[in-house]
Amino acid sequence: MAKRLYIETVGCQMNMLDSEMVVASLRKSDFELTSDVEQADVILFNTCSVRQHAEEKIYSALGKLRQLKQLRPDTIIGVLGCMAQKDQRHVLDRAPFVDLVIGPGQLHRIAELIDRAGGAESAQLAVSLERRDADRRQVMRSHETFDPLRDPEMRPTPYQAYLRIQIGCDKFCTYCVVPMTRGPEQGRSPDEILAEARVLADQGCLEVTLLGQTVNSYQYRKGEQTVRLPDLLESLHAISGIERLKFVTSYPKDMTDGLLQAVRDLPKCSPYLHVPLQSGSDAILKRMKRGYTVSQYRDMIERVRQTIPGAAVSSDFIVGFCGETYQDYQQTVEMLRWCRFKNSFIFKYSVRPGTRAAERLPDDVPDGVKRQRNNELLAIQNSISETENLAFIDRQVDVLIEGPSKKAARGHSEISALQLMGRTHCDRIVVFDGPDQLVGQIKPIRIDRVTPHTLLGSLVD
């Protein structure tokens, strides 16, 4: 009889892809998915360590399972991903009934470790080497998790997929745990990437988003040749069936003219770039060890505008970082107004144990000030987003239709049962009424009105 698997994923696109591969792997061991945690034989949480809130959410969810574990001791509970790699045995200190703690670099062993946990008296701990534990090559090998197994059921839609081209990070921003939890930066073989992309195309995927912590830094040595992201995009562009190519997350200093020209010249490449700024203050960027200045970021935005007119750019910001003054914050506001991002992800700074900021920089901005700056920056971005969206009214855009809108899916009585949603080539969300037979197709939509986050329109044909 099939075993029942419940999996919950917190965090970034990398985690979503890791969960897809975990499920694909466990299906080979006769597992089937369940959405009912109380009926599951194996319960897995794929975790994030970028912010404290994400970790506390997982520990809270684990606490609720304590009684279930007492009633059904054979149920296997596992913590996967970045929090597992960072906290390791601390997970077991806080939740001693957990059976599995598996870092992202060891997920390929998931089926074997579940089997071991079933008959073991102690928890199975499988994490990658710390950077200080061995030489770089050994540490890199311990973080490799690439596995071509894919599972369309785990994707937000069957027509869109993530494709990892790079793991790890060597930037060592002072606030970030990723270099420790994901290991050294390394690019996948182009041959493996292209083979996986063909599998996705055969599964009916129309849009592929390439993933990397600093995805535009991608490179891979093949003999005397170095393959970089523009070369990879050109090869992927030739794959029949794939209609759109995106890539996230980009690093400002690695946004080369060659890459911008590839996005401009390859029709399948979406004119959309996600490039975190984090702060508009040079003093804060230096304290964050971001590796660029405000002037260099401005220059990058100017080159984007010149090379890809009309391109949509989104960003990330951290407010209330160590030592951030009101003047630093105002400089961030000025940059936000100047860049006019499509949207921004804005977060309050939270201390991450193990980072340089946690060790060397005092978290000296009061939480109330962080909250106020966060809310103000969000309001400014929302105003910019709505103004930028107004330019789409009465325009026709091609939309990849993903499925029912969120409100329609939740059964809101005032929402049409046939309200659909999808995305433009530049990654804007579009909502319109239409038959569900259109899901998975790219169709023209005329935009009638807008909100800061959504274009609302009608089917042209």
The other form holds:
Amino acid sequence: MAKRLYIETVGCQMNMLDSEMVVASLRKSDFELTSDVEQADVILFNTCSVRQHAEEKIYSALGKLRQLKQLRPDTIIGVLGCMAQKDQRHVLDRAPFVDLVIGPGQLHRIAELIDRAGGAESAQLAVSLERRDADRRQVMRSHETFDPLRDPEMRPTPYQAYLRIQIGCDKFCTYCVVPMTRGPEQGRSPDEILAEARVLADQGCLEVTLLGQTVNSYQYRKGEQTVRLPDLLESLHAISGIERLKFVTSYPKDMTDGLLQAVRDLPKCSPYLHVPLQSGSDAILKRMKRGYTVSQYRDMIERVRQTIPGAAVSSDFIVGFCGETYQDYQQTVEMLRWCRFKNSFIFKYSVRPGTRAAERLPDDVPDGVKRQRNNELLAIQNSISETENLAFIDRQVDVLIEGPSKKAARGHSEISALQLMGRTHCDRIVVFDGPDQLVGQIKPIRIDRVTPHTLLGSLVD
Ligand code: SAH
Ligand code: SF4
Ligand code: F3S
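Next up, the form predicted together with ligand SAH in place of the form predicted alone?
Let us now look at the entire complex, which starts with that chain.
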């Protein structure tokens, strides 16, 4: 009989993709998915360390399994992902009943490790080398990208897929744990990426989103040549079947004219860029070691607007970073107003042990102030998003239809079962009524109404 696997995933798209790969590879080892944790033979948490809150949620979910493990000691409980790499054996201090701790660079060993955990007395630990433990080559080799063959059934929708082009990060922003958990930046070979994209296209995938922590810094040395993101986009563009190409997350300093021109000239490239600003104050950006000034970021946005008119740009912000004064914060408000992002993710600064900021800079903005700044920025962004969306009223947009809308999926009583959702080329969410045979197609929708986060419309006959 097939063994049952329960998996929970938090964190970024990279983690979603890792979980997809884990499930696909375990299905090959005779596992089937269950959504009932009580029924599972193997319970996995794919974790995130980017903020303390994300870790606390996982430790509390693990705590709830203590009893289950006592009642059914054969159940295998595993902690995967960034928290596994960061906390390593310390995961077992807080949750001694855990059987597996596997960092993101070791996920290719998952099937073997689950097998071993079955008969083992002690927990199986598989993590990558830390940067200070060995030379760069060895550390790089210990962080392996995990991209086995793709299984369309394992994607949230078979028409869309993430495709990893880069692992790790070398930017070392002072607040950020990712360069530790994901290791050195490494571009995947273009041949592997293209082969994977062709598999996806053959499976009927219409939209491919390229993933990397600083995706536009991508480079791969091939003999004398260096392949960069614009080259990769051009090659991917030639694959028939793929209709849309996106890439996240971009690093402001590496947003070259060549890349912007590629996005402009290749019609399959979505006019959508996620380029986090983080703060509108030069003093804070410097303390964050982001590597650009506010005025350089402004110039970058101006180049985007000139080269790709109508492009949607989104951002991330951290409020309450070490030493952030009211004036610093006001400069962030000013930049938020000036940039007119499609949307922004806003986070309260969270100290991450092991980072430069944790070691050298005091976390001196009170939580209440962080919360207030967070809420205020969100309100400003919402009103900008809504105003930007108003321009879509009475316009027709091409929507890749992903499935039932959130409300329809929850079986909301007043909502027709046929309320569908999809996205525009510029990544805006569109909701409309239609038959579910349309899922997985790109169709024109006329927009009638908008909210800050959604365009509402109807099918064009
Ligand atoms: N590689 C991407 C995303 C990194 S994590 C990038 O460079 O943009 C996603 C977002 O989490 C970051 O953009 C940042 O806004 C936020 N973040 C990272 N570390 C954080 C911390 N210690 N506290 C609060 N937010 C953080
Ligand atoms: Fe973290 Fe900065 Fe790297 Fe993004 S670029 S993953 S914020 S260190
Ligand atoms: Fe979190 Fe790791 Fe992604 S820390 S944001 S899951 S790279």
